[in-house]
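Below, in structure tokens: the form predicted alone, a single chain.
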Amino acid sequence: MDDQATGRNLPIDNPLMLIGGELVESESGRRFASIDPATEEELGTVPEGSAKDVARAYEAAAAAQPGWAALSPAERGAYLRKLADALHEQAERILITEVIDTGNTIAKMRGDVGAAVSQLTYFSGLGYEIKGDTVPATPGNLHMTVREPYGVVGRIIPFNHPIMFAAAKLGPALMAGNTVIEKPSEQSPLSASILAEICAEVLPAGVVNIITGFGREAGDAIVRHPKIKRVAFIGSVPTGMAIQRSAAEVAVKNVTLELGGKNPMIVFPDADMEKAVPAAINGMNFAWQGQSCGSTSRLFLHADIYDSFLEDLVGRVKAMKVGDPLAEDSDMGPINNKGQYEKVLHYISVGKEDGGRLVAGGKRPKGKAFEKGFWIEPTVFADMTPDMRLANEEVFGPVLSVFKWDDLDRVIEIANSVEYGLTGAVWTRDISAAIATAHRIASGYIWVNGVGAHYPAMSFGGFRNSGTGREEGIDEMLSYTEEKAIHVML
């Protein structure tokens, strides 16, 4: 595919859905267009799928699923090895199409696919964790649990990780014994086609449909599907809870969420001010243009170092190179698409009408490159209060909002004062101080002296309205499974 407006060149041609091991258009035909964040011009067109597909995908699903369980644990981790090796194979060739489709920086996307090839890795071997107990319910007889799959699951994927989460979430369902209908973002849905390619190639027909589309039809109609019983998303959380009131409309499901965050860095007097400084950029996750749901963006910074503190910050967020996504120098590329830009543009003005000082960012880089694309300074607001609304609302996008505390009760109070729960960070040498702190804060996933990282075989996943279930740890692969009590008397 050749961007001629751009002079981009994208390794994929005529990207298609997978359904029952085939690569297919939709059953419309109709297609919709990727539009490159950098430029607002149009990348090329992928299938928009319809209710109908994934009905089709259903039904490939469903015939392809007694085969894929019967299959030992070691059967289906060799494939899930295979797949992982492939992936790995096509690393560059699907790194250069994310970067364009997505906007994010070529320097911090390298790592995704390797990501997506660990998690692949991880799970193909956890097959035989996938058992059940023995209990001494009667003397004389045999009381036991067993783990089955669900069947067909869908995965609904969201638009900042696209290939990551593509391809890391279908370890698994399908190491559960589970075939899969996942939809990819329609924001940065080219990546997926060549995921779809790879799934073709090694694996069954029938285990992995991969159908693109928009959520209000797509999307809804995985959701819907009255025997689609197991459905993950992750995404936003109105979105999240539209998905729940649509699946219980049609049936009782088990729906999982990975949903947003507006996320709490607390740092003591104490803390190492050599690397909080840079962890808060890096927390706040500017690399990505902060389009992640884990990002620390709110920074409580204690009133003995605030000054000196933000002064810090504040230099080192204005010396980011925002610029072309595939340069290897640049810090920061546009944010994903025009919906989401809109957005951060509206939460600017929100935090300046609210009294928030702006400290860093908050408009257009200045120059020709960006006088299209969906562009944005890092933007730092100093002086927040709780009362704000940027204080409280998720913005998904490149602002970092800055508290100043001197009591922590009061602090922690307003840590927990959104409605969401996902991360949250404490940095101070006090480890009697940090882990109590860690313990007060009401979220899933707490760093104490850093930020952002995930580790192997460790759940992820959210309080409150940040979500419900975990992922990337063994608790993953079981919520894939329902348990059966068998009764053996003797």
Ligand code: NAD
Given for the second form:
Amino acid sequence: MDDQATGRNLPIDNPLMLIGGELVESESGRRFASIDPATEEELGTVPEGSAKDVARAYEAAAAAQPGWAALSPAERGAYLRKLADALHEQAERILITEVIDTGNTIAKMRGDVGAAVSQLTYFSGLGYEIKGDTVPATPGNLHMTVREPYGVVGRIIPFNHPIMFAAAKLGPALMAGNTVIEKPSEQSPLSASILAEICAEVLPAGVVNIITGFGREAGDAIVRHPKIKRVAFIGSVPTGMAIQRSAAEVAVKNVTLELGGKNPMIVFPDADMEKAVPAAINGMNFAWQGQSCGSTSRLFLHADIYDSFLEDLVGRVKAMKVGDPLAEDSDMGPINNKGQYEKVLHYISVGKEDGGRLVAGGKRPKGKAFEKGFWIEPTVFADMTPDMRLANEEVFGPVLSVFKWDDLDRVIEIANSVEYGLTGAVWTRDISAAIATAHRIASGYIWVNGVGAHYPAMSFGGFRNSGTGREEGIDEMLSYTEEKAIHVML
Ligand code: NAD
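Shown: the form predicted alone; wanted: the form predicted in complex with ligand NAD:
Zooming out: every chain and molecule, the one shown earlier first.
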């Protein structure tokens, strides 16, 4: 595909879906466009999957599942490693596609295929952990539990890390003996079509099925399919709630949700400022245009360090280079899509209306390169108070809210006052204060003197409206199994 506007060549010719081992068009023949967020030009089209396509995918996945589950854990693990190797071989092709399609900068995006490869490799070795217990429930008899796969499972993913989520998240479901129907985001669907090509080559037919399409049709069809009992979703809170409702209208289902965040970073006066200031920028994920669920988008600075920290922070944020996501020296690209861009602009005006002090960004960067596209400068609001809407609601954009604190009980109360509870960060040299504060923050994943990183085998997930269920560790694989108790009377 040729992107006329930028002269960039997309290394994918005719993106298709994957059903039953075949690369296919949608049953209706309809396709929809993916838009380059840097230029607003059309990059190309992908099939618009429908409920009929999901039904076809279900039949293929159901037919493949008994054979897949009958393989030994070692054999399934070997397939997962083949998939990881094939992704690794095509890493450059995926990277270029992904950078153009998402607007995420190439320097950052380079890690995403690697993260998918290492997660697939991690899960490929976990098959023998799908084990049960024996319980001495009665003397002389044998009471045991075994874990069985659900069968066909559904996965629905968001736009921000398309290939990482699409590829890595196959691992735990497949390892547990399920076959999968997966739907990427309609906003950045192109890399999933490369994944479809790879899966068609390395996996048995029907084990993975990929349906590109819109949430309200293809996504909803997965959620409402009466025979898909296990659905895993990553996305926003409103969609997660809609999915729980839709699923409940059809059947009793196991739905796990990895949702949004408005995550606090609390900086004590004794923190190592040399490290904490850049950490506040990294934690906000400006480099992903703020489009990462774990972003520490609420920064709480102790009054003693507020002015000096803020000055240093604002200087660094203003020095960030917004530019072509394919350029190695760009610190920040465009927002992923028009709807998200408008949401970011909306929250910037809400921040101003509610009395936040705009100290960096807040507008489109100047210059010819930024006349089209979903561009915004990295933005910081200071002197935020908890009554403001921007202080409470997830923007999922490069907008950091800074608060001043001097009472620890009160700052923890404010940190916990939003509907979310995904991540949190505590910065202090006092290890007792750090651990006590980490315990008091009502979130599922806390860093002490750190931000942003996910660690191998450590489960990730949210409290409150940030979700239900845990991913990335062994719990994720076990969540794709149902436990059965067997009682043997001897
Ligand atoms: P979104 O909720 O708009 O869409 C996510 C996916 O759901 C897309 O594939 C979409 O097509 C599908 N969808 C939409 N409506 C649906 C419906 N009614 N039924 C079934 N599927 C439907 O989210 P987004 O804008 O793509 O992603 C941003 C959100 O994702 C943010 O809130 C972010 O915090 C969250 N997120 C969370 C995590 C996490 O691990 N907790 C990770 C990444 C992103």
